[in-house]
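Just the one chain here, laid out as structure tokens, in the form predicted on its own.
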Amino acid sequence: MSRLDTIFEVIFLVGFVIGSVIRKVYTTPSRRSKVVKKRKSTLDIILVGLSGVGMAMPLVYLLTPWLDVADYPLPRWLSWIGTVVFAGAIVLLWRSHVDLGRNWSPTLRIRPEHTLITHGVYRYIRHPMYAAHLLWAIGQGLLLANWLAGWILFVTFVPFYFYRKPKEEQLMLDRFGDGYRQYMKRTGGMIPRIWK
């Protein structure tokens, strides 16, 4: 049986490939940028090397059988609804690029030009890329019916974003001081604040 047999597979791999491109579009730049404050440790290296195995088993699922064992049966109209969450995930997270321009950047580092960015999708959440990774895990587990290729990047997000966001939090406080501290208080995490 070839891997991608399914219409929700062949959706996966399109989305796979569109994220990835996203991502190395903005990532080049930022690695050739000056840096003022980094903050990396030893359990940062661990947990983003999870998650980029969480990133990667879905290929290895897709291109073997090696995963099949752990295959299982999924109603259809939740792969659809896997679909609408997962090209949600893509779009949130090509936005959130084009919003933070030159200041993103896939460690904790603060470059001279850093900004705060307080417009487009950051006008109603601090952290959009992280909710586009959520989104992803929700829709690759629900596009992919394998409860490891489908589900791994949630189990290996969830503790990565509990570990990053204060010290994220805390660097950005550390550069912007008050004006952060104001938008924390007009802003949601990953979801938008619904009241003030």
The other form holds:
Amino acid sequence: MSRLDTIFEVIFLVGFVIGSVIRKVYTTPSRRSKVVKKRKSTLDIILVGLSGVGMAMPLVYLLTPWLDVADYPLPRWLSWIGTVVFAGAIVLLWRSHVDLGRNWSPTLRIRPEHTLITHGVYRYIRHPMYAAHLLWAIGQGLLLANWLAGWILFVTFVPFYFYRKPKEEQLMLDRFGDGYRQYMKRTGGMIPRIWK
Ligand code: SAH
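Output the structure of the form predicted in complex with S-adenosyl-L-homocysteine (SAH); the preceding block shows the form predicted on its own.
Next comes the full complex, this chain leading.
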């Protein structure tokens, strides 16, 4: 089966390139910054790695015929919804990187100049970047008509989020104390607290 033969595969690839550029541009300065506090956990590293595999798997799908056995018919209207979700993921990924700035890290870390971010998209939710990844995972599933390449990120990211969230919030509580406790009261994890 030839590749990039549907508009949705092309849309995915374009989004993938934009998302990768956003990641690279905004995370390069933080990768060079020092670390004062770390929460090392093998399971956390494994789960981050699996999510990485989930993000990269579409490239295997788009560039080789190896995953074709897992193809299935996906209705076009669902893929159009996927396009909107995927675009939302990219916008949220970009905004959260802009707002979090140099405080970003791939594993749990506190930096010497770490500040508590509560503005921008962080005003509404504590985990906009993880929300962006979840939207990305759903968009990927709805754009690629292949069980494996489509849904692997969703399957790997959800356990990562449930494992990481309490650990990250504990780290932030240890570092920022009441400031973060108050912030937790006003915000939702991934869904804004619109009823408050
Ligand atoms: N969970 C956040 C950030 C992901 S990056 C999100 O989804 O947007 C992970 C790093 O961000 C962690 O090591 C933590 O130190 C840092 N972090 C998380 N929330 C933060 C906040 N509100 N202000 C500053 N740093 C934060």
